[in-house]
Structures are given as C-alpha cells and as structure tokens.
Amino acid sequence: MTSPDYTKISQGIVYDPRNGIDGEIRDIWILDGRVVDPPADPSVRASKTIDASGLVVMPGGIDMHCHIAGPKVNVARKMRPEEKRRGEQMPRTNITHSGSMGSVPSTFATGYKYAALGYTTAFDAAIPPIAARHAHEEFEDTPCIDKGFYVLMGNNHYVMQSLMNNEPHKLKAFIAWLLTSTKGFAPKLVNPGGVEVWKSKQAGNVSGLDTKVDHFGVTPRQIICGVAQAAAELALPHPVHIHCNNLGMPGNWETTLETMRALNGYRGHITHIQFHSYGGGNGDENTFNSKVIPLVEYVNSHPNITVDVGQVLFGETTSMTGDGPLGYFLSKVYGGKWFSSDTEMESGCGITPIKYRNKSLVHALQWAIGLEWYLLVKDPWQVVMSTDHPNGGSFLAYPQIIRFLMDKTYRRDVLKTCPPAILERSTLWEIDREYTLNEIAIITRAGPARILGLNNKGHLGAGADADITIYTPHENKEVMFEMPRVVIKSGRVLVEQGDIRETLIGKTLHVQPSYDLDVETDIQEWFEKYYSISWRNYPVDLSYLYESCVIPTRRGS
C-alpha cells in the first residue's frame, strides 16, 4: 500500500494567530494542498521536508483591497506608457511570461510578485457588474495567488430604485442576484449616491450623508443602512465594503463618523481609512490636519466596524477609483492626464498620475494619518494592511509599512524629513507602540482571512489551504519581508528566494447566496428596459472562471 504524500516544514518558528501560536517551534505537514494533522504513525516519513530551524512561518499573506483587474486597471495601464518605457521589466523564462512593472504591473507581473512578497489570495475592490466577464479573463492570467472582487453598488439604479420605494426584499434578492451572476465576493459601496449626482450633474457630488440623489430621492445614508441590512440578512461572508462620501475631502472625518453610525449596529468595513479621516475646511492646506483619534475612539468601542488603512507612501502612482468626482478633484490639484468614465446604470470611474512628496505638509499627513491608524487601532483583528494598490502606493511598499510599524526609531527619523507643522497636526511622534510579528500577522494574514469569512485561509491548523510563506528573521524588518525564504501555494513551493521556481493560476472565491427567485421577474422587466446588453448575455457563466470556490455564508460555514 502506498503511503499518503505528505510534504512537512520542520521545526519552524510558527506564527498562527487563529489557533493561538505565537512564535512556537513546530512541524507543518501538507497533503494534497492542505494542511493536515500529524500521521497518527510516528513511523511514516514525509516524502519532501523543508527544513525551517531558525525561520518564521506564517499562513500566506491575504491583500483585500488593490485593484489589479478590470477595466479601470487596463485604462490605467495605457495611461503610463512612460512607465513601462524606464520601469522594470521581467524578461520571460521556461516557467514565467515576461511582464511590465510601474504603479500598475501587468497581469502576470502582478501574480509574480504578489507570490514572491509572500502573499496568495488578494481581492479587487471595484468592479463594475457589466465588466464582470472582463474581471474574470484578467484573473486568468493572474498567476500563482488566488482571487476575488467586490462589486460596485453603492450608485446602481436597481438598488435606489428599491430603496426609493421601500421594497428591501426585492434589494435583498438584487443583492444575491447580482453576486450570483457576476461570480463576485461582496457588495462594495463607492460615494454612495455621489456617482450618480456627479454623472448627472456637472462636477456635481453629494455633500453629506443626506443629501437626495436626484430622480431617486434618497441618501447615502439610505443606500448604506439598505445594503448593510441585506447582506446580513444574506449571511454574507464579507459584510458590506464602504468606500465613504468625500473621500480626501478636508473636513470629511465627520462624514466617515456618520457613516460608521449609519451602519446602525450592523457589520461593515470601511476601506482605505486614511483618506477618510481628515479635519479642516475649504481647500485649506493651513487647516489640514489628523482626525484619527475621534474616529479610532469609534472603531475601538464598536466591534462591528473593521476597516483597512489606504497607506500612503512618499513616490509616484496613479490614483483610480470608482469614484468619479475624486478622479476629477485630483486630474484639478495634480494637472495632468485625467481619465473618466460613466458605467451604464452601475458606476463611474476616474484615473489620473499623482505623486506624493514628503516636503509636502498634506501628503506628510495622509503618510502619518495612515501610521496613527494601525498603531492607535487597539485590537489588530479590526485592522488590516493596505495601501489601496495602486492609489496610496504598490503592494510592493508592504514590507516597508511592517518596518514602520515595528520601529518605531525608523517612523520617527522618515517622520523627521517631513514640514516640521506634521507634529502639531498629527500624534504620530508621540506614539510608542510596536507592533510585533504575531500582531503582523494578524493585519496581513489571520485578520483580514476572519473579516472576510474565509475559513480556510490566514491560519495553519489541519483544514487550512497550504498557502504558507517562510522568512529569515532580520533586525530590519523591511529585508526580512520583501524577501521570503520560500512560498507555497496549495501546498506546491512556488517561490525560494525571489525567484519564481512553478506557477498555477490559483483559484476565484465567489459567492452565491439565497434569494427570492420570483424577484428575478422585475429584475429582468427592468433591465431589458434600460441596459444596452440583454438580460441573458450579462450572468458569466462559469467556464470564464478557471477554478471556482464558492464560499459559504455566514449560516452555513
């Protein structure tokens, strides 16, 4: 009889903060791309063993906020030729295809690098319903992690239409339809309401949580609460994903505060916290200022709320959104090449080339407002790490962020390069705390796993998927994570030091929760009505999906 073919890490400095393991010696055995138990016989050998004496393991890192697909991804892509022409390039191997880096890699360079920085599952965060198939064909060419979306619904007309006329059980079913029929994970919000006023207006926006959306008649503040409500009525692994109104607006923390309230008690996740969490008024760079601490203080006393940062890193990037006046806002305070676009009954979208310097007191402040989030943010399973890839910096800018957090001499000396104005409008010099690697683990691996109800990801106990990073301990902490020892994906070892040794193609979480079949009529009524695209051409199927993992609702996980 043949004997099970087990891989084992052995003796490796473990950190698995779900199953309570903070820096303990121990074996990983792997089989068939999870992990699994030790073989009741001591006898039985593994037929591979990585020895890890002296190294730190940790489940494989979970990004659950960039924007890697899509149709803004591709239109930012030609936006930066200049990139591509001076930035790196990967030259093409016997295993790899060639790629281009810059703000905004290429599909293959991005799975590459995710994987070589230690990460296997990330998840864009704005997808058009309509762009759904496009989504999904950039995915298959996104090597070696796993992935998901979220999908755009904070200004689509089926949901205001539903809220309009008090109908929450036809939004309930809209909401798992639409989920459904585009293979996506959760229901994002982007300026709810804001899209749809700057889509009918010019340079129009919402101003607050209550300002009417014009034919439809209601709020954001609706439109938060109604999707809020439905996906927890629909056991949603992932609650609703908020992008707020006003978003790098002086003034707006107050509008992220109401917005946190408008959730009434419900779960929800604000992204990209640091652009939300400003003071000041009027355009005013002289009255800029941190607002994280009202804020925190909120999030620390409501456990429903979690949120991830939106990190800003000093270098250039290129800033897109769904968000279509911000796009506008930003191609005004930058000066240079501005994209927009109008998704039919669903969305918008703005693109435009920014550049952070930190001479420059605002941009000094976003980079601090970010830091003062993580380190003031009491219990790490309610923060996770991001920079919103591409708009507050790459991915690639994760191991420095770690060095930040973990030393505080390091923050405090790049804290020294900035106007010196930062120290009466931010708290981040005053702060000592340290993160440690158990709390790094959580932020980049355990936390956002549990935030996003994936039961199988961000830990190592028996049942996890073997997606599993390995890194040298160093003093710097930005060597020891821009560089891991070995990464594994479903159990195969596809990255040792840097270079890429296999690749897979990883597989599409998607949801598909329960719903009122018989709401499908109206849906249908209305959208042969007004789409462009018939009603049975917009589901993907899915044979688009290389490999689909359905991931159970809340009830039945």
Given for the second form:
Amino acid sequence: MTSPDYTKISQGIVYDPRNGIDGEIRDIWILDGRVVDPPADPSVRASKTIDASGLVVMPGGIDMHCHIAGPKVNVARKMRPEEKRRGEQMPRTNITHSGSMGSVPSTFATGYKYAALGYTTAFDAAIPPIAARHAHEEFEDTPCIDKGFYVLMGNNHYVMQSLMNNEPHKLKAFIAWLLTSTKGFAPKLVNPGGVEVWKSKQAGNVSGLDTKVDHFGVTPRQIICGVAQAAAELALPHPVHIHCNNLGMPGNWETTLETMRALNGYRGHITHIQFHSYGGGNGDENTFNSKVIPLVEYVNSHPNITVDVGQVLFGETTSMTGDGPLGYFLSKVYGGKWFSSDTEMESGCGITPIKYRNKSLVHALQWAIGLEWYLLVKDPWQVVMSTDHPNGGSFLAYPQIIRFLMDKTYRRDVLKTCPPAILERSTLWEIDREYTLNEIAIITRAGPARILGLNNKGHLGAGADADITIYTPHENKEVMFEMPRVVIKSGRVLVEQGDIRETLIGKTLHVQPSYDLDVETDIQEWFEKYYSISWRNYPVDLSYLYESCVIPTRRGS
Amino acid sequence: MTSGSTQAHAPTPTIPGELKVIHDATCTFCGCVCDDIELTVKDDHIIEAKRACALGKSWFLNHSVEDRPSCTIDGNPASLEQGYDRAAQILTNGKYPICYGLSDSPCEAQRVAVSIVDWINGTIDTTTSVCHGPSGMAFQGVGEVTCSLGEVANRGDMILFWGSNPAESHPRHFTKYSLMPKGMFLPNGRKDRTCVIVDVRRTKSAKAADIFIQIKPKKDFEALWTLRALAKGIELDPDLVHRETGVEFSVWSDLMDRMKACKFGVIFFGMGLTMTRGKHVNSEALLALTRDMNAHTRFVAKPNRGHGNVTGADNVVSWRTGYPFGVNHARGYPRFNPGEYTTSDTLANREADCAMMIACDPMANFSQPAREHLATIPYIALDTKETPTTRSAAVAFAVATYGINTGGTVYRMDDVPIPLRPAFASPHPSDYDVLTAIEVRVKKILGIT
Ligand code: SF4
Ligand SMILES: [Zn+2]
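If the one shown is the form predicted on its own, what is the structure of the form predicted together with the partner chain?
Starting with the chain above, the whole complex follows.
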C-alpha cells in the first residue's frame, strides 16, 4: 500500500488567528490541496517537506476589494498606454505569459503579482451584471489566485421598482436570481440611487440618504436597508458590500454614519471607508478634516458592521468606479482624460487618471485618515486592509501599509513630510498603537475570510484550502512582506522568493442561493421590455468558469 | 499555462431531414450582434432566419459547408496534423512573426492567438488598425463618454449619426437600438426622438433623419470644432463657418440649441469620420464635443463598429497585453506603437518574415507594397471561405463558421458580451481548435511547459 502524498511545512512560526494560534512553532500537513490533521501514525513521512524553521507561516492573503477584471478595468488598461512604457516590464518566461504593469496590470501580470505577494484570493468589487461573462473570461486569464466578484445592484431598476412597490419578496428573489445568473459572489451597492440620477440629468446625483431618486421615488436609505434585509434573509455569505453616497466630498462623514444606521442592525460591509470619513463643508478644501473618530466609535459599538480602508498612497494611479457622477467630479478636479459609461438598467462607470501628492493637504489627509482607521478600530476582525486597488494605490503597496501599521516611527517620519496643518485636522500623530503580526494576519486573511463567509480560507486548520504564505522575518516589515519565501496555492508551490515556479488557473468563488422561482416570470417580463439583449443570452453558464466553487449560504445550504 | 480553455459550445445534433429551431441565435455579420434571431435548420442548411435583416438573412441562408480540404499546404491537400506541424514550424522559425485579423473569431479563439504570439515573441494586430484604430487613439487622448445600446433605446431623445450610414452597414440599428424602440423614458418611440445625420453625401440613412446636414468633404474637424465653440459660448464668424464647413452658421447654432435642450443625446460615428483626412483628430474632436456637452445635459458617443467581433478582439488583446491592437512582443513583453507595429506597416516596411492571418483578407485589401511583401513570406491563413489570402498561403485551414457551426463569445460594439448558439456542425475544425493545436506544437518546439 502506498501512503498518501503528504506535504509538510515543518517547524514554522505559525500565525493562524482563527484557530487561536499566535506565533507558535507547528507543523502543517497538506494533502490533496487541503490542510489536514497530522497523520495518526507517527511513522508516516511526508513526500515533500518544506523546512520553515525560523520562518513565519500564515494563511494566503485575501484581497476582499480590488478592481482586477471586467469592462471598467479593461477600459482603463486601454486608456493608459503612457504609464506602461515607463516602469516595470513583465517579459514572458518558459512558464509564464508576458504582461504589462502600470496602475492597471494586464490579467496574467495581475495573477502573478498577487501570488508573488503571498495573496491567493481576490475579489473584484464592481461588475455590471450584463458584463459578468466578460469578468469570467478575464478571470480565466488571471492565474494563480482564486477569484470572485461583487455584482452591482444599488441602481438596478428592478431593485428600485420592487422597493417602490413595496414587494420585498420580489426583491429577495431578484437578488438571488441575479447572483445566480451572473455567477457572482455578493450584492454591491455603489452610490445607491445616485447613479440612476446621474443617468437622467446633467451632473445628477443624490445629495444624501433621503433624496428621492427620480422616476422611482425611492431613497438611498430604502435601497440600503431593503437590500441588507433581503441579503440577510437569503443568508448570503457576504450579505452586502456598500460604497456609500457622496464619496470624496467634504462633510460626507454624516452620510456614512447614516448609512451604518440605515442597516438597522443587519450585517453590512462599508468599503473604502477612508474616502467616506471627511469633515468640512460645501466642497471647501480649507475646512477638510478627519472624522474618523465619530465613525469609528459607531463601528466599535456595532459588531454587525465591518469596513475595509481604501488606503491612499502617494503617487500616480487610475481612479475607476461604478459611481458615474463621482467619475465626472474627479475628471473635473484633475482635468485629465475621462471615461464614463452607463449600462442599461444596471449601473454606471467612471475612470480618470489621478495623482496623490504628499504636499497636498487634502491628499496627505486622505493618507492619514486611512491609517487612522486601521489604528482606531478596536477589534481587528472588523477592519480589512485594502487600497481599493487601483483607486487609492496598487495592491503592491500592502507591504508598505503593513510597515506603517507596525512601525510608528516610520509612520511619523512620513507624516513629517506632509503639510503641518494635517496635525490639527487628524489624530494620527497622537496614536501610539503598533500592530502585531497576529493582528496583521487578521486584517489581511483571517478577517476577510470571516467577513466573506469563506470557511475554508484564511486559516490553517484541518479542511482549509492549502493556500499558505511563508515569510522570512525582518526588522523592516515592508521588506518582510514584499517578498515571501514560499507561496503555496491549493497545496502547490507557486512562488519561491519572488520567482514563479508553477502556475494554475484558480477557482471561481460564487453563490447559488435558492429563491422563489415564480418571481422569475415577472423578472423576465421586465427584462424583455427594457434590455437590448435576449433573456436567454443573459445568464452565464458554467462553461465560463474554469473551476467553479459554490460557497454555501450561512445556513449551510 | 493553458489558455482559452473555455469549451466552445457544440451545436445540438441535427436529425437528417427534420427541422430544428434555434431560438435566440446571434448574428455576427455586423457590430449590432443581434441575438434574437430564430433559425430554422434542415440538415446542413439554415432555411429561415426570423428577425434577421437582409444582410443577416443572406449571412445565414447562403451558408453552406464548403467542399474543400480542411487543410492545404502550398496549395495541396494535407492532413490537419501536417498543417499544424508546418504552421508551428513557420511561426517558430521567423524572426519577426506577425498575426493579424481576429475580428471574425470568437473570444475563445482570439485568446489562443494572443497566447501563440506571446510564446513566439510576435506582433499581434487586429482589423481595428484599419477601421476604428484612430478612435482608439483618440480615446487614449481624451477618454470617452458612452453607454450601452439599451441606454440609447431607453433614454436617447436626440440621436446623431456622423459619417456613419447604418441603413446600409448596420441595418437593424434604427429599429433595435437607436430610433424606433419604445424605451422606458420614450414611450412613443420614434416620435419622442430627434434624428440628425451629418455626412459628406446624402446616404441611404439620410431618409431617416429629421435634420440632414451635408458638410464639405474632409471638413469634419472644422464642423466639430464649430459645435465645440458653440457649446462653450465662443463667438464665431458666421461667414467663415459657412465657408469652411459648407453649411450655414444658423444650421449649426440651431443644432447646438437642440443638443443643449435634449435630455440624453447620442452621437454614433463611423468610418466616414475616422478614416477621412484628420483621422484620429476627428475622433478626438467628436469625443471632446461629447464630453463638453455634459456641462449642459447628458451626452454620449459611440463608434459604430463593423465586423462581428472586432470589439471582442479589442478587449482580449487589451486584457492580455494592456494595449488594444498593434502590440509587439519582440523584447518578450508587450509594446504598443500604432504606425509601427500595425500590420499594414510591418508588411509594407518589409519587417515581417512570417505571418498568421485569421479570417481577414490582406491580399485583397492591403496596399500594393504590403501585398507584395506578404507574397514573399511564408504564412498561415485561417478562413471559412477561399480568398486571395488563403490561396497564396503556405498553410491554409478551412475553418467552421462561428455562430453558425461553432459557439463561443462575441462582444457587441458597446462591449456587451454575448454567447453564440450554433445551428449545425461543420466537417471543418473551428479556428479555436486549429489555434489550440498550433499552440501545443509551438510550445513543444520552444520548450515551454
Ligand atoms: S443588423 Fe447586423 S447583426 Fe443584426 S441581423 Fe443585420 S447583419 Fe446581423
Ligand atoms: Zn472599489
């Protein structure tokens, strides 16, 4: 009898917060792509042993909010040839395809770069449902990581119509139908209601949670509350992912607080909250300041709410958003090229190049506000690392953010290069907190896995996917995290010290909640009246997913 | 790394002599990519194509399986295996291999073509470079304000066509998307819309217009700048405007008043704009005008793309390389330079030393110097039909027709991806099959795992 083909990661310093392991020396056993209990028979030997003594072992990183696939990302690639000529080039090798970088890397480059950074799962945060097929096609060309996407529905006509007619059962069935048809992962609200107003009039938008959306007569508050409730009843693994109204506007913190209240105690995730935590008024830059404190107080006392940060880094990047009116606003601020696209019945999109400068008070404040969020949220399980790639900066900046969080001297050194007025307008200088490695493991893997309802990810207990990153400890945490020693995906060694050893395509994570099929007739009738494609050509079938992985609902079905 | 491994859907089996109906089939004949066609199939013929326009009908109904070998080498029948081997040898022997065409293949096949080019450090280019390449470059200069075609149907109350003749090039454009539909906010359909057509000649489409504006040939740029100035409230000399554009100033100012007063304006533009004097500055002016109009009301623009899946080609090449067309991999990584890496240039400059032509006919359409050079280099051609290009190819593959014999995905001109529902099987392989087989051999020759 041949013994099973085990791989063992031996004697690493393991950080596995979900299982309460905080820097203990352990062996990790892997079989068929999963973490398993050590074999009961002590004489069983692993066929492959990775010596991790003196090295730090963590689950693979999970990026729960980035923009890596689909129409918006691809338009940004096309639109910015100028930034790809300078900077890093990605030649092909005998096992990898070539690619291009810039702020919006090509698909293959994206997959390799995530893997080389020790990230093994990533979620695109904003796919228009009608373009779901496109996102899946790109996913198949984005290797080395597992992927999923959130489905834009905060301005969907059927959603607003069901709320207007007070038909919550239709709303619930529609959300489930839409997620199933697109093979998506979670409902996403982007400037709920505001994008519809943008489509209907010049510089249109909603101003706050209680502005009525033309034609539908519903408010952003109703959309947020209605979708959160429906998602809770469907027991979705990640119920609702919210990009609040008024992103980037001075004084928008009140809208953000109202959004949290509008959840009525239902679970909800507020994304890139840095962009939504501003004081000041009437677009007046002179009054712009941090309002993290009142918001964080609310988060600290409401465990139903989680956030990711959307950290800004200094440098050039591309802003891309499903928030059409925001794209218009930013293009006027920065004066560069502007792309906007409205999608029938569903969503909008805005893209423009931007540059964050440390000498700009507003930009420096945005940077500081992001860090305040990480450092002021008490329970690290409620806050997740993100740059809203590429909006605040690239995902490649995560190691630098880790250093900001673990090293207050470094943080303050950078703060000193910013305009001094920043000290009165944010509390960052006074914060002494430094993250531990265990806390870093929470905000980059264990936490997002829990928030996303992924039971097999973000930990190293038996049954977990064998997505594992091994780091060489270093005083400078940026150095430690930017080039992992070994990256393992589904039990296979993909990267060693920055070099790709092997590639795979990765799974697509999606949901399939059950729903009242009778409502489908109503959806079809609406669809056939207004869409420009045929009803039967809308749903994405399984042939578009290289490897499908259905994540069960929180009820376990 | 495998690429494009999504399995293309095979047609449902046909029972000899019995009628089979395919609902919601997709026509790939023009950029409208109508996906509501009902095909009736008998054996290996489509005998009816409900809802298709005249062009679509002839595309479907005249399709018959060509009785010729699936593969020829130097004009002589050969086995597919021999063809694949020879193709891989040609591509790996070259120092400057190029691949061109792609706009009449599904995305699944396009992805494999880009893979091959990457492995052989070649240059990939699509027919975009000879039709809407200038709009692509204009887009890289100013961006674009646009929307999906359903938005036009539901909201567009002012529709302009500029240098575009959809009545002939996109026959169902008016009825399906832009003029006739009763939309959510336009319950009376055509009556709720104003249609303006700007062109240098009175085309067949002109009949559909409420206002037809005939400008002087090669004066699109001047006309567009007149409108830009009017949008910004800049004073103009009416006589000069008349002289330059060939149209009375009052016509332009009246048009601008209407444009400002509409709720959702749409400008469709065609090769009449992108391929006349000025090329990408014309497109740039049009995109900039659209952008400017958003200071007054909502306005969008959209190129009326031609070939069935040219938009898919733009997307696939972009997501894999970062650039939409004219991409060179000689240094091992993608570089973009239209005018240098575009096929008409790599041929006319005698740089390319081998080629792969996918569903395109440069031997019929390209400039004399380009054709002459192509005739001197070994190349592979994939096409559903015999063409001057397939006739002179070192290796020619007769391939099945996408959307009729094979499945896959195409992108409509507004970037909406649509699946294909094939009608009946072909004895010929699909372009996806051929390219995949070539890729396997190329990788083997180059020692790529
Ligand atoms: S309009 Fe174009 S896509 Fe539609 S049926 Fe006619 S040729 Fe085919
Ligand atoms: Zn985002």
